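Here we start with a single chain on its own, the form predicted on its own, put down as structure tokens.
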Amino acid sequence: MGNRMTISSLDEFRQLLQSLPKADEEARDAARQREPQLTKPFGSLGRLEEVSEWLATWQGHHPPELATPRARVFAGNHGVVARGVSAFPAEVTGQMVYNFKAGGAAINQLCQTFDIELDVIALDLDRPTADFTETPAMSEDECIAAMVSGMSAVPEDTDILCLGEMGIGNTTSAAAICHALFDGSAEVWTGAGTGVEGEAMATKISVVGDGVARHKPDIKDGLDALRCLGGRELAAIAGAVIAARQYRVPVLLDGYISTAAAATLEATVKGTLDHCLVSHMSLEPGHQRLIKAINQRPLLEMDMRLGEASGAALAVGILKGAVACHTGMATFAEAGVSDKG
């Protein structure tokens, strides 16, 4: 895949996005050829049929497989938390990372249930990003380092990659990125996050608007927005999405923050997220708008807003069902069942 560890500028990432592997048409066509032969009315399994084709297309082989699902949760701290945008203090990020490592979080239970390998990567928690209302959240070098960390976290032998995050204050970053890149006011992109309301919510909306107004002249594409308004965990998610595409690993994005992180790539080079699916629709109000902006359709709508790849892990069960049906069902000829006339 090339020496990804030597990337030294965001322009190199921009060039990389221009040369990512395309869809494997041979694998896609094989899936399309098999599906109508299975013992069911064509289309009767709905999106399960679409998902099995998507997996084959981006894994680059048919039949698709789901023997090695993996989840990666990136954690980072945000300087903008000092503005009062979260209901929880910044130290909760580190405490939750400890909880992940100890097996006590929701993502641990979901990964155990669906046999998903989990790794949690903490990114300089003792060094929060800068307050983006005053200065860019990250320098170019800091942003690159976080993206490379995300790339390095993706094993090549992965059938599906679930991407999630943990970071007090990161719904503020996600809202700011979306406000900078897509239509709409700061208010429509900003939600309760960890549970802010009243005056704290008004502060959060103001912070999002102020941050975008400050950096808008310098934001020419999604990577600029990521550097100026994002966080290390968002940059790592973006890097993991890139590495997954290079390795032909399909990706399940989690909720609002993960989708916003990935959307910075799509806003830089259209088509970068073709190997990604949004796993679920978050209750964060900006998520529905964002999903439409990047022309995606979530697999699930469960009123979740936890983050930490919980929705993505849950969606692995759907993918496993899709693969089982596509690969395990008998064809009409094999079962001796008459096809439609």
Contents of the next structure:
There are 2 protein chains.
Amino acid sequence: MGNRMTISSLDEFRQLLQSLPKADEEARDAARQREPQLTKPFGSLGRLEEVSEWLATWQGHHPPELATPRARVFAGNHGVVARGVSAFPAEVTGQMVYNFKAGGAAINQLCQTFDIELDVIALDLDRPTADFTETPAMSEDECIAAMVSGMSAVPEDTDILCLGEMGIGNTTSAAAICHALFDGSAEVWTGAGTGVEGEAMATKISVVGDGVARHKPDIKDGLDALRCLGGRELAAIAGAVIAARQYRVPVLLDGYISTAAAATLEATVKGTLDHCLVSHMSLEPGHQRLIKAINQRPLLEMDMRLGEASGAALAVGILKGAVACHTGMATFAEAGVSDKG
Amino acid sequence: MGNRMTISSLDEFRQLLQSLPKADEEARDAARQREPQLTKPFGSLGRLEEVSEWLATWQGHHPPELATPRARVFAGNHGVVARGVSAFPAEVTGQMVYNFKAGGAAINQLCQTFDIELDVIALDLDRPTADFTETPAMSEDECIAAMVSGMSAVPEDTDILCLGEMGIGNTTSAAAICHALFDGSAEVWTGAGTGVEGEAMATKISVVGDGVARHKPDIKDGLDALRCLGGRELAAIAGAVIAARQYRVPVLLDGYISTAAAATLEATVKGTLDHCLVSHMSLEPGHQRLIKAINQRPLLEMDMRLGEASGAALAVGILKGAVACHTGMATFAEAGVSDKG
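With the form predicted on its own done, generate the form predicted together with a further copy of the same chain in the same format.
Next comes the full complex, and the chain you just saw is listed first.
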């Protein structure tokens, strides 16, 4: 795409989405050829076999590698928090960014466990997005700037990229995006987030409904939904997904917010998320619905609902196991084991 | 239990099962007290939180540790293979043991990935169990010897124990054990194993039905089912589960065979598997049914059906993530993060 910093309209992103790299069929075929030779009944490693093939296909080489896993966590603040949609105050976004930098959050421990390099990018925390029940959450320029921040955060030499977020109020954005782009009422897309209940839950549902009602006429595709209802951290995730595809870096999406951010691309140009895997099914009820809407199947189901790329980081362990089996196992011929009689 | 080598009857095992160590409530309470202080919405790490508490409870100390994970894979041969119940010939059991020792199997790669110490114990491979459609698979002495082998394979200084197996024909044993001990026809408990289909599948189902019909009158509890319908590697797994409980070592069970072997203990004395977790749901249809019958919930669902402790080893990665979060995260107070408003 040449110099990505020169992007000056969402339409340029729309064009970009039309010309992303395709699946590497040679790498995929090489994975498919090796798998039945390994000393196990064919298919008996189930999703591990699928994942190895997927990694080879989107890394563009065989064997697939996982030497350099990275996680990027984007943080943003949301004007809609003023409407009382979260159980935590907005200050917590910045406090948690500090906690990430100090190494005290869940994502720090998970990245350490699986040798994942972590970077946390705080996006204008002192400048929350606009309350989307009143105006679009972001101007076109703000949305583009956040997407470009996300693109810039992806190093080219990455074997797998975990994408996550932190932003008090952002399950409200995710719900609004899904309600705008996919079937279903505001109610079915809205969940407890960090733990709202009762009156606050009713408020959250009506905020989602009001926001979508206000902007629906202006929302022609996923990028419009991202701009009108999203947030900087969601736009950054969308940008990172695009850069990853350009660099042939497979992506592990995290929970509801991360998947909703990425889904705005899929809703704009189908197939844009083929290099992405939803790492886990969140307890947030909208996530399950969203996963179905974009034809994904999550790798893990751990009843998690934290964000921060925590589910994605956990799934790196599974991917490491998959690649170790695919690349390290002996073949029937090497091991002198009789193949199926 | 004093010197375990002196056990001379299955009744002594029955007595032993009545006097196993109970849950450590002090360690459990310590885990429960720490969890809500960590910098995340309470409950947002879902099953990771449950797993940390379970580990503390059954290790008998807080914080839980995972410095010394071990896997034990037991191998045995089955007389019932002569009836044509497997897609692979019986020689493959020994060939795969050789492959394990040479480091070429899936379990070797997974143990290397998650730093799990692996030992493979071949049990009289040149002496298959009897064809259980004719006589009990094992005499009482043979069953006890195999159980004692399993007990002896568990070092006391183990933080988590993965139990798996290799034995051509042993899904037939697992199906017969389940059919004898739990509700459901031979058909619902019998699956494809390493890949039987058509005529061979019909044979496998009738072998399971015939075996259970023959021994049902003699089967008063799980240990009887283990002796009459099991195999040496299944008896060894049962023994290892008992030793692990004595040493306060939590256990990750693997797939259908490993769970069926352990379930013979639960069917003998309820609660015997409280220190065990089913690591994954196998694609083998009986496994799902069995997991329900013993009130477990598997950690992973990867469409795997390999055995060898492969699912258990993969789950060690999840447990490592859980313990890292529980022990390493900052508290709200330490990080200066506002707790829920």
